[in-house]
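Single chain ahead, written as structure tokens, the form predicted on its own.
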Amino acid sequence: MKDTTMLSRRTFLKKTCLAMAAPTIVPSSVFGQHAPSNRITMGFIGLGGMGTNNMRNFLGQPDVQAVAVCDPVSITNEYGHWYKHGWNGNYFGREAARLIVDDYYSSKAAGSYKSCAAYVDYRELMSRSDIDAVMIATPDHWHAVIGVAAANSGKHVYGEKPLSLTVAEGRAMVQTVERNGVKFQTGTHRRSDASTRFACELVRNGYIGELKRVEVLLAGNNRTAPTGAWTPDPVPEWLDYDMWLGPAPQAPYHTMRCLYSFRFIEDYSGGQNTNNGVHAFDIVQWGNGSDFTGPIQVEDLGAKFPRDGLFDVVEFIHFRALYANGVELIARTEPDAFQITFTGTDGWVSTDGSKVQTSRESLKSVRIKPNEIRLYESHNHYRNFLDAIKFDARLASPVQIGHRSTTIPLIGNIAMKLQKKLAWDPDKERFKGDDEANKLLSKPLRSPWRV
């Protein structure tokens, strides 16, 4: 049955033509005191649910001008009802994003105009010298290729989590960003949340005694794919499928391969362990004081994977990691959960990323003293990124930290896949004495893509 909410071709063309017929220069009156030289011009790559949400947040910053959008999806509402932040409700893709930008700027000044370009290929966007920064919210298998290209072109990057698909790609991103001296903010935005910072400050300052154990609970897979033998679907007209695959292996198209469901296929992502898991492990790293290192051991505790079908990432997460300071990390799947609990010799602190629970009610009223450990304070992840570009402010989640937080679920996935206990060297970023595991630290890229 045809979806009656689908944007009609006539309506879409009418709006698109209106945008294309308008002036190509944004009036300075739109920006007031922020026009024109103080503006940060941005391009947005990957306009699904999270990418569109990020773009809207950047549009709300008075010193940002959106000049380009990019996605192999033209416009679709097939992301589903769980996203409500696209154009006209729940439409996503480059043309939907362009309409969002046009409508936003039109509301700031009299008349209509075309405010930005729309591209299928990110390289066209990247070649523009008038773009200062890019936002990347593509599927994970594209993060490193585009992130490295952006840094090499001198553009600052707001890159969604997880930072990379593999440990090797993450290290390449760190090295490229450092070599080019650009700003790179990882989208682990809970570092800009006051309650998360407070929970970690309680731990870091010994309010629960000596930290011994951290437990991470993560929700399971929230999509269902075909099992057994499955039949490919025709590629929809709104998708440039070869561009969507990019550096990933050639594969027959299926409705559940792309859009949100990419998260459950190993060629593109690492499942919920690298999706929501990176947020949790980032908090673990912050509370443990291990931002620039990682565990020394990782062990499968009985994870479960699909037996067949399209999805192949871990369905039930269960692994253990051990840090050099003796802190033990346990991660497992729990339905509808997102919880990080730090347990010490004198109590515990738990957070779901928005509120804090404690073993003693008195801990909630603690005021961290000036002479105690005070973690970096950012109140808005997007604003922090822009301030880092304009004023050299410290980033809340720089690429180096994002890489370490992403490494934990990546090596956890390897241990669970191989059903092994593995010794990890966080300095060399290699497993000790296990060639089979080390082969999984990188993936070959389909030509012509490279990092």
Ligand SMILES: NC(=O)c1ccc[n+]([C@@H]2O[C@H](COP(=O)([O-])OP(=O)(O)OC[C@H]3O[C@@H](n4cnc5c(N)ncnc54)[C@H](O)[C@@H]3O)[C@@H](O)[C@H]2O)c1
The other form holds:
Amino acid sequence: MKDTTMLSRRTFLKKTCLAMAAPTIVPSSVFGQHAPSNRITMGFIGLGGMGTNNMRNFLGQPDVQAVAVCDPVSITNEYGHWYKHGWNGNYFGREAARLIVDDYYSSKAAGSYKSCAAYVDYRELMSRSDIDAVMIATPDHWHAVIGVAAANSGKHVYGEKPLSLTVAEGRAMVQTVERNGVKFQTGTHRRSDASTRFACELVRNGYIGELKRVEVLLAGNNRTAPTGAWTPDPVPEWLDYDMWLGPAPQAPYHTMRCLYSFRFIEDYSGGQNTNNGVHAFDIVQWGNGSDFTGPIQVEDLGAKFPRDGLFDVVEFIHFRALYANGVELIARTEPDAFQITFTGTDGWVSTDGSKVQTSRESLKSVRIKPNEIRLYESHNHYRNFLDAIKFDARLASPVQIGHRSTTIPLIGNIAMKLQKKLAWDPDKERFKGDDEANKLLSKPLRSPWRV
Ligand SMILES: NC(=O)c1ccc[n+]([C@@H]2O[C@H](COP(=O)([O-])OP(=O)(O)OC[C@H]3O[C@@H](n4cnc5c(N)ncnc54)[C@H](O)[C@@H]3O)[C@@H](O)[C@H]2O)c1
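Could the form predicted together with this ligand be given as well, to go with the form predicted on its own?
Whole complex next, starting from this chain.
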């Protein structure tokens, strides 16, 4: 596969224009033993940093056939320098993605491959009956609208975390997926990581005694935006801005509003708490054995928000949550951190999502026995999704679990914003006796978009 970082902008754009004129034909030889009936045809929606990365991973699966890409960004390298060099190349958007797909199949079947389709509007992609599954890696404010549309079209979904922008949207996604009987894998991929599973198994099997407390440390905001009164930028020619905004309120364009930095604006996301935080809270839920429920209380401990400017999400996270089993969860911003530490009556286990540390060295060499609690083993989040579609394999991060892991930072954000201690009913998914807080469990959507 060619690395787009190696291409000059001119060569890249020339190749893209040629591809745009060509029909979709992928010769069978590309898929080896995987006959058409064995293949999963996929469409990719949202082709910025993570979507492009996900698409490359799906392309590497022998039974996936990429047939369509969709993004209101045609092609840009304006944001490439923000991504670690070489991670995804410097180009993003639907035409950049189409070129990656084209290059991939052309390299396998020289001469005979023609282009995959590229759309600005996901509804066109969704209306295609030849697409089995979609990957969604748009900004968070689109997750529910597009996820629900996909499930209602009978398509399986690999949907990025956080599951949704609000608790109400997340619940609607769960219900729609269940009603349509499609598979939905949430992008909380630590569920497919062996070391994270081991850390959680140590906790679940009492190797640190009775679990009492979990501490989550999350890095701070990694972008800056204008403060005070700021001047809008012209909308770039490569962006369909109205389609990017979609269900979010109309707002003047600024370079720091859209790609990547949408994370720090409430209309589109919930800051690092719902960004890296969802991965951490997902691990908390796994280790605590509370996958299908949530805390019963959530309390602000002195979080800080920006005073003015373009970014408005919490910039210093600090909240406490309490589970019905007495386990206390504390989340806090700590520079450059991603750390989850489980403390019990007889030691602690800590993970940064790849490396496990323990209070006693001997814990690291524990072998979990067959008669102990063994957590679900998936070794590749993408493969697990495809196997769920083909063989009904159990999903590592089904929508129900994704929803509960996303709910924690969402209700944490509400407590921090209102500077309150709130009682949460995880069954009804409502705050007890607080209308002001309950109002923040959903957000109005700009017409014509709906969940
Ligand atoms: N699982 C992980 O570890 C992980 C890592 C990074 C990002 N993510 C998640 O992936 C999502 C995207 O994050 P990112 O960093 O790639 O952001 P990004 O800004 O780089 O990419 C988002 C892309 O979605 C496109 N988009 C916007 N509206 C769209 C629409 N209506 N239809 C199709 N595409 C649309 C944007 O134009 C952009 O190209 C976020 O929800 C983020 O939380 C997950």
